[in-house]
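Take a look at this single chain in structure tokens; it is the form predicted on its own.
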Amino acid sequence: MSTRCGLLLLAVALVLTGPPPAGGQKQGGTLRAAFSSDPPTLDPAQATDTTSSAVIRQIFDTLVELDETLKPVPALAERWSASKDQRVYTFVLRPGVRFHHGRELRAGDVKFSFERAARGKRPWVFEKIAGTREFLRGQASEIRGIRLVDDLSVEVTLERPFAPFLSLMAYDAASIVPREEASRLGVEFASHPVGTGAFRFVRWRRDDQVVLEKFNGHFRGAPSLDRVVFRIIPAEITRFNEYKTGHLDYTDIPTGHCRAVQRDPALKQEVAIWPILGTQAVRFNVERPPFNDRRIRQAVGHAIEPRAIVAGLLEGCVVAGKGILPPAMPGFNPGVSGPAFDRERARRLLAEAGFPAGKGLGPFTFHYNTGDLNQRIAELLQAQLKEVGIVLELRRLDWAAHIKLVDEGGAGFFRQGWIADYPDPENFLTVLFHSRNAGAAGNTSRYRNPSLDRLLDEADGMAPGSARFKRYQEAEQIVLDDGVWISLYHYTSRALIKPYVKGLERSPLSSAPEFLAPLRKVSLDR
């Protein structure tokens, strides 16, 4: 979310207000927030989106977490050590940590959780661990790189050094679950989660609300808040009105209202805008005609003008997209070259592909998920592509249905945003474009390029530094030249936050304050 190429804008996560003094922190109250749609799941092994993560991060803990400076710090592991070759990590768990149902945490829960999640939606989180690939291919009954030293110690051996490994251990897929509850509930664990987090699950009324309550037995002590309620309110303007009438404690700024709220005498002091590690884009399933033709993909890229979205719909409150990596990402390349807006070039490419002025091409179906902004962007893309002869049919689905369709390969041309799970280019480029991640694992374009794979594999195993970043920059340009991904803009968080909400972090890892922010740090001063 922050570049180290000159700016270092977000090498440190911003904090809305400092944490309240320990002696003066107000206790109790309910924090009220809203999502635009239901989280698809509350199972950390199955989550692939920030809405799910917003809830999961409060219910579960990981071995380590990222602090306000994005540095890995102790969480369930009170300490760890690494071998000289940076391949073997030994984690020592805190004694006395309890799950919400009462049992104490043991090292066996870590091994079970990792092996369970490795079979889930984000296997790449664990693939650096020795033996994971054999385990996933059914050639081994366990991941050999995870060894129980004793009841409170776990040794994790990597296939080779991996610079951001500790940050991987802070990702929500690496959350620790109780073996007996996850096994007993099976798929129902996704809607009845049990963790060690500062908040425990109370209820989930679909398309209405998710309710959490404080866990008095949390190893850090009970949080200040009594409850957290995430309401499901699809319409931006409805969330905005609920905030203004005092029924939400924070919310996103509606599309088209960014400048207005910054000028509003009553609201301007409650506005918070900050850059994050995310990019809004459109991408193609390159296995589905006509998107298996590079010229068609490039024609679409040249027909789209991202600045019309940025200046018009988003009022200059985000950054126009050019490359894949956001400007706040370490290793960002300011000289990256995306497809320039050039309608004549788009028309030539369509003609070269055998579809002059789009004749014979037929309409493209464009898939996107529910939300006012996504709807407006889709309509603008429809108008822009019409100028070169490409007809778009718009298909809007709720978030869970959209993700399912995209993951299964049912969408040829679709909206996808990506927010880094940890501040490293590997989490964008390797996850989203390496052939081993084709499909639900992240590479939803199903793009396969052996030269790119080799470049990414080399970068992933290198020591931190500029040489490693250079490899990722080369990889990014290959993807852009092949027209696989078209960036529209780089995300900022744009929020309204009541002044009595204290300790809510402005995390560069999140698209809104509640996403990935530790709500155990929040209190209500009212």
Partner chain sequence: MLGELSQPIARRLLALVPVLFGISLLVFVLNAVALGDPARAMLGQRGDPEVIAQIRQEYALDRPLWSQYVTWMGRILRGNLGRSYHQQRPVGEVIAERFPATLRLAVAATLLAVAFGLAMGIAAALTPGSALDHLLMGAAVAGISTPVFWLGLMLSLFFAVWLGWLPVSGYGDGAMANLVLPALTLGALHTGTIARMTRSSLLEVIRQDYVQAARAKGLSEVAVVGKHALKNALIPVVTVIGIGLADLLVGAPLTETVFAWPGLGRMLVAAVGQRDLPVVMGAVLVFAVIYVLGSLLVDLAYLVIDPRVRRE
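For comparison with the form predicted on its own, please write out the form predicted in complex with its partner chain.
One chain, no partners, no other molecules: that is all that follows.
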């Protein structure tokens, strides 16, 4: 074999296998993780749940991704620029990125993927792009705001400036799929996904396991792990036992075991608890009497003691709620003033509203979805409100029935928390309280406040920075003062991670047991 021929083969081998893996990490091994339920789909356009997203994020890449500090960093796009008015973003793709089936990524795949996903289950991810609504209503054959500049450049024009747009581009709904494979497979793409991600799909045995293997041709180099096996284990105590017997490399901490594992000499070094972008809350439908009276809502707020819930039911492993935004959210205001626990004040407000000691108010119903913790919280709320004379009847429904009732305005007082899709206050405050989102779109309180709408519209369109956050903080205070939402606690993720698992990110967007973290960074140092 001539030297030239040998070099050529080496070059071909390098192209096929991609750059070498990052140094310093131990190579090989199978990462064993578990989900509580089977992912409904592995198609980024169809997913709406974190289980599906956890797998999708390993198989597919997005134009940008969020690092551990939630800052957008390059992924498939090696760079991007934004116009002065923050409406036009130009993304330049990395050359030589390959899909798992071997073809190189082109800008056309980006346009195809976005238009395909916009027709999927999460069109709101793309609704800020000019022309998306016309496209979805069949009034246009393409989204006019997405333009191919050349084979490796895409220009995206927004209807109006939207500061968290790059976070949307890092969302798994915006994953890039290969045009010909997605078209050829149709709905089957959900079971045979092909992306550019660090892991390629191997097999999926429903309700049992999903298996991925490393993609040597990944543009960042092959990941350290050879394989990832996601097992489907519905019972949290079974996941815990699998972890203890060494058959899982990480898992969630079962309900009621948070303190016990922190005291257990064998496990306490493996406990990881970190804040995520979610808040557990109770809300009112402000259109339904008696909750159309602000004083009644405020009275309920003052009668509830979140600290008792945190200490009594959650073993102090979450953070008691005060404001709406969770502490890990950019723009969080530590000085926010929520309804303080004050029974006297609650009684005064009830009397002012014409119901001294709750007389004449009648029992009202608290709606919540099934779950041990939800049941215990409901019972505690019932006891707390009884102290000020409010009689609560409890109504438990399964999730499908609960969400329909709440969406349609059939519940006056109900449990409904929120976990942010992306790290921006807009994803809490605008989605949950802007009047245009009244109903299923997020504002299930059906709260309509024109001055709040104006404030949110202004903040949504502002350039990133502290001035923008200040607007959201004002908006948050308005909602809290109006007693529309009562925070119980801010979610944390509670996990057990084996000491040999290195590089597993614990960002506020990544929660156990799913872990949305990029597993390409993980290695097993046994």
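Predicted model, so just to flag it, every value in this text is computed and none were measured. In this text, the rigid core denotes the largest set of C-alpha atoms whose superposition between the two forms falls within 1.5 Å. Numbering follows the first chain given and starts at 1.
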Please report, in whole degrees, the rotation of the smaller rigid segment with respect to the larger one between the two forms. 26
After superposing on the core, C-alpha shift for residue 279 between the two forms in angstrom: 3.4
